[in-house]
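Just one chain is shown here, as structure tokens, and it is the form predicted on its own.
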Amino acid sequence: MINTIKNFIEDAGWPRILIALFLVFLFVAAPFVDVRLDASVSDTLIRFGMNGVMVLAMVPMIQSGCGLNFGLPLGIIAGLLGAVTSVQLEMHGLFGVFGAMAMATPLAIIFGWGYGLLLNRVKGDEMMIATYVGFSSVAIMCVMWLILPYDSPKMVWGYAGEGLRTTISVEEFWQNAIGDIASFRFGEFFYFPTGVFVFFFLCCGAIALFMRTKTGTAMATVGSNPEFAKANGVNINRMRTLSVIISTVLGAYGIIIYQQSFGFIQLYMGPFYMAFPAVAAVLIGGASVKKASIMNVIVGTILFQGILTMTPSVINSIIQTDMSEVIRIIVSNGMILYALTRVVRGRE
């Protein structure tokens, strides 16, 4: 017995089962300080359904040891581009968030491919030159989105009758499109969006199978013993650009699953960051820089978003004043600012 406790501090790691335990903790406080736990439960169980998929982006990358994807804009670009011209095309409902993505993963895959042969070209420095290519599509769209030629009077800005404005709404289009299928609701507070589980979990079930497969363990094979998998006739370069490809095209899916829970499409700066938030889930979870997994994914995912949208509510019902936005920006970074420390540690 004493051992199995010890062999499980072990493999979990004392960060990892102290930011549960806290978890837990502010659960158990909730109802004590006047803090719904149906609504807060409702409300980590939306967050990891909007967060998962992007999440999940993490893991074919750091597979192939292509590292943490800290390009991830670039496949929420690309989901972006999908949303507006699904909103573009007035498409609604299943047709219209479903669209978006068929529509996306063209360009996913063709800014995965180029985002590919320029990792492949820096190999020991992929996380940098990623964090760069992110910032950097970041910024270009910024000015791409006041001149691609969108007219829709529900996406322009009023005044000028061109450009996209910062914030879309898809409340009349296809928000909850996918939540809504087969969700319930318990009580006046609670909101299981059942759509959104079953669509991240067959996305981890399609990255489970495809690791099993030839090809998936080629490309785990050439993140853990490069040397190993070019003896055994395996194109590196390959198996590397398209756990890229698999990545943006995930990162894609995710923000348009985000914006049809969110209801709402955050062009501009809206990406900046977003890759940081998912980074920090996965490696929580215990993720490496080097190896990762669907638990990892799901167990970070919970962790993080659960921290995330407690805190705030448990601490300014304590101290009965509104700083619940303060508190998150301080909780999120703090969490991001941990996994990071965890990433240089596990390189020097």
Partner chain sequence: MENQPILRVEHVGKTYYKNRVLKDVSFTLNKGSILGLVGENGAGKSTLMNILFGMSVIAETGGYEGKIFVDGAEVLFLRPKDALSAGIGMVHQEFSLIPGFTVTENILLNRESLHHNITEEVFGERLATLDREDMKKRASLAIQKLNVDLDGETLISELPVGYKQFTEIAREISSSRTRILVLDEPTAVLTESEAEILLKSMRNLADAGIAIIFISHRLDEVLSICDKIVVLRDGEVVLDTKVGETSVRGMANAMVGRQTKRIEQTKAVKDENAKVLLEVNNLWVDMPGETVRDVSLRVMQGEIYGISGLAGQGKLGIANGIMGLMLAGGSVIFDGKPLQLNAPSESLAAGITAVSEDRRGVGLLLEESIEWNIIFSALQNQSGFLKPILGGLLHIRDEKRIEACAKQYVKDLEIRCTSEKQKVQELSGGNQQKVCLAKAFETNPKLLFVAEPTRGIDVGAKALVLDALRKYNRENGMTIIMISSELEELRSICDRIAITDRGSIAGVLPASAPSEDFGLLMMGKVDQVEVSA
Contents of the next structure:
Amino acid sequence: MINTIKNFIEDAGWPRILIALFLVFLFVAAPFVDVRLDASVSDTLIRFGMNGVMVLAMVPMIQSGCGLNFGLPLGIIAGLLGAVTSVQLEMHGLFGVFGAMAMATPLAIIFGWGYGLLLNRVKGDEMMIATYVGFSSVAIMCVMWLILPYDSPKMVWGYAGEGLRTTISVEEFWQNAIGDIASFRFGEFFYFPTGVFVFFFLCCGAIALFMRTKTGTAMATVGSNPEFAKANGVNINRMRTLSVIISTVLGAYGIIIYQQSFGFIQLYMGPFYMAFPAVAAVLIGGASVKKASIMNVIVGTILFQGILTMTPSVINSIIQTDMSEVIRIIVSNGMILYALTRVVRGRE
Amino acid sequence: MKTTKSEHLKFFFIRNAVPLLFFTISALAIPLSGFSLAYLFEELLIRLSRNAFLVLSLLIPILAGMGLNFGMVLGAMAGQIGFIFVANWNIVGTQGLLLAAIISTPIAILLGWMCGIVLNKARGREMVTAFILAFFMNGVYQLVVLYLFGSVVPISNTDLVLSRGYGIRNVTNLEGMRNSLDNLIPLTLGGVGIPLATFILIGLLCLFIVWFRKTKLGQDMRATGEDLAVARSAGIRVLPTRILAIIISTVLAAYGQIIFLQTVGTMNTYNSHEQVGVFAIAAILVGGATVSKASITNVFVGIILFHLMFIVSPTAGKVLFGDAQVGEYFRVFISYGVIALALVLHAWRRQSDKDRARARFRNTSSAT
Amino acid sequence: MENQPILRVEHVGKTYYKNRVLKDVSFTLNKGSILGLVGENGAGKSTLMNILFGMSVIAETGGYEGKIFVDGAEVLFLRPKDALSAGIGMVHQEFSLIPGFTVTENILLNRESLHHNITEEVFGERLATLDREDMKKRASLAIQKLNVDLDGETLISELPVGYKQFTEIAREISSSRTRILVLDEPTAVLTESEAEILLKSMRNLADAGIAIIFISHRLDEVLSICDKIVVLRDGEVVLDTKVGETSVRGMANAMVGRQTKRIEQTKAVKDENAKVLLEVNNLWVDMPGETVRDVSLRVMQGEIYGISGLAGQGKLGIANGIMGLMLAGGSVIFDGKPLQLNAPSESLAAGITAVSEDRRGVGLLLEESIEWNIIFSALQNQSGFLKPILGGLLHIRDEKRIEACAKQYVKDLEIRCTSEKQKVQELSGGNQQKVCLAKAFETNPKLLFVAEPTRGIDVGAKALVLDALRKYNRENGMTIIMISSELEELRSICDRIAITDRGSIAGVLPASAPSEDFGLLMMGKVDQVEVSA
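Starting from the form predicted on its own shown above, please give the structure in the form predicted together with its partner chain.
Shown next: the complete complex, the earlier chain at its head.
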């Protein structure tokens, strides 16, 4: 009995168990400090839907051995360009959201392709380089947002008539365009964005299906044993590049879904740190630097977003202080740190 | 083994691609910005005195093969905690600085020791681990300074504490210590104040590093950095040696942050340390250092070139694009871009070196 | 006192997990003399050296039997440090040098000369500065003893291979304690002129009073330099003699041994009209540790062709080169068509499959199920096991067929497992090897490379693996090239056997040739064997 518990803790890793227990504690404590459970659950689900696709974007690259995708901002930038263009063209409703995705797709493919080629030349150092490629691409886009010729009065600075604003509202264009499909309310506080969930699970389904094709099978093998893959005729670099492209496209879709739920497009330094919560979520769900599944995405996103939703309300009520930011930083980075120290690379 | 002159030149350009690129950018941007050389000289002098100590603290982990120490942020945190205590006790001037340094030393040693242990568990990906560790410790720092200071740790000076009764304010005033080191030995040359004492300290640190490289410990670190397995089989205790390298770097970074903040005069309690790592690392890379090789020259060349670009780019951006913000964002891009570029070049070079070594081995062995 | 041997080994034995690798080994070594230690791979040389050098693997697996005396006093080495302080120095086959350090720094690694000064008193020895002048002196003294032309200020990365070897030896002799020096195959990586210099400097060292154990496969080198020779076979000393009392043939004989077992010829040597399936000309392969320099061979359709040779002589490189896994050059003609090298998928598409010698590293996906492993190659290269969905828009894995296929192999090859879904890492070595074979068989190759198929697996599994190979050869006409260091195993299954030496084929013999001839080929004594190519 004690052994099975020990094994379970070892398999799951103590940080994950602590995080899960913490979330359970938050839900149990919520009623005692007058935090409404239905509202909390609803918030958690909404945020799950918002972030799920971006977390899913981690999976292909982990599978192919490229490590944690700290370069997610690249996909996000493609998504932002799609979204901004769709607003510029005054596209509304579902047409607007899917239009944004359609325009983001070719950009994401091009970015992902270049990014993949780069990562193939720096094998072993992907994560650090990905981080800084992400950072510098966000920074260069800051310059671009200022000088790209967008001129919709809904988006540019009023006083100058040029240069995009830091946040752009999509309320009158396509906020909740997907989310409101077959959505329902349950009492005053419970809202369920059915459409977002359908979209997320469609994405998951597509990835799951892809993983069962010949190419998908090969991709997973490249990550777990590149020597084996090579010996069986798999082109390692091609698989890696493909996985980076898929990740980048998912990142673009992910940010558009995020914006349609959130109601705003955040430009400039907005996407700067967006990779980190997604990375942390997939790790909390049970993924490692080398292995990730769709189940990890679902579990991890629920746990992580649950904590983010619940801590401000519950902990604030308990100790009368807002510690949520600190808890978020410690939980997410602690989880990444734990995963990074689990395996020592190479032989000694 | 003879190389022709043109090959030699090509080699020089490849090895020094990053500094040359920066030199070119600055050379183009200086006339655009319209700043006078005297002004630039004075600005650079200040920035050298501010940053040199911090950037120098990166050298020893590079020597030990642990790459760019993104964990130096931990040292900066230690320095800031020292300052909070000194400000609390209202101690001013150089005594204040000295006391801050004394308080920060054990904290930096502890943090460095912890960082070293974590990095030993992540051999081969030290940089990304240290980078995340810095974020993680930032959370812990906030927890301590924002919640425990004033509640668990007694802070009597109400000017420091948030109105709610605990936690340190966003801005900690260091007016009493401002420039106290810089002006310790007053010296003015042609109307420009020279922070002589600060430069003396920087000079002493350079001497320390030169001496340290010649010691047995320095040699052991070099060996560990070059090849961990060989060093270990020769009987060097490699893991403790690596931890020592990180501890030294963290302590130096704490002192560096103290020197940095005394020239600024105020401290953003929750932000001052965040950017320290990025700017120091970008500077040393601009100076031509790589992940595995860095010298004191790299440090000074790097600070000069990097900050020159920093000073001139907003005005140059305004002249070029009619918008100072373009220049602002451009220099943010440069700071991150240069790190990305240097990391890519390093990984790239390492791979092609390996291929070249194999090819050379093939040639020599097939000749027999 | 002068005549007392510096090293005396008495009745030393060793078992690894009930597997006896050394038995009752005794010999002596005198001051200033050179002992040649000779034996096939697996004869027990490395185990003996591990014991002598106090490698931790010995203590961890239950220690050893017998006694070892240095200078007449019994010693027990638990750590390499103990052996070092008793004066035993060892130069390994893999270099342990720091490439970015100079020769001097490497020779004195972690034994640097220090300036003794005040900081040392306060902070301990590690903060004393290095005395570079003294280091230079000590290093050049060691180099002088070797009598080679080596500049102490050169970086290791800029030295040719041979000089790296000299640096290693200089490191051992620079330690004033070193009285016994063990050289493990030092000439394997050297050019002939470098080897000559090394042999000369070994003599110099011996004359200076250092006792040397020289491990080598080059029998003429052993004969030319050693004072006495010890031959090991299957963990026992089979020959212990002064150098004048034996010959190359005598040593080869002792090493390989006279086989009393009659070789069962499994089939008639292929008929003369069979066509050439694989023709290799001037193949070179850059495989670290198993470099192939210039190999030419012809394999007939339907043949089982064996390749053997000592470790490091290139036998493994041949398969890895032809499969495109290691950088290779030269010409390979397969089934009448030239084969593109350095492209694994081309080799696989042409109908060549390999079972890797690195079973756990290259051969298997350890964390995946048996069925995945078995069907992977067929799935990737022949698009087998796929079924269309969404009206043929997409093809996904056909799990039913995969399961059926895996079940069949589990039954046919007697793979012991809980089910075909079990993870491969949980299987024993023998069963893992069967999975590797199943994966190769499923691609239905025209030519199958099998490298070290029986290494590290138990006797029952061995027989099964060999039977399976035989069966596929006979019934499906699969041509097999089997690469193994187990000569007797090859002789029991192959038609012809090629022996590699220094990256080339030393000769090809019918499996029925006397084992002594194979031994001579392995030792590079081609001129003493009648080769029928």
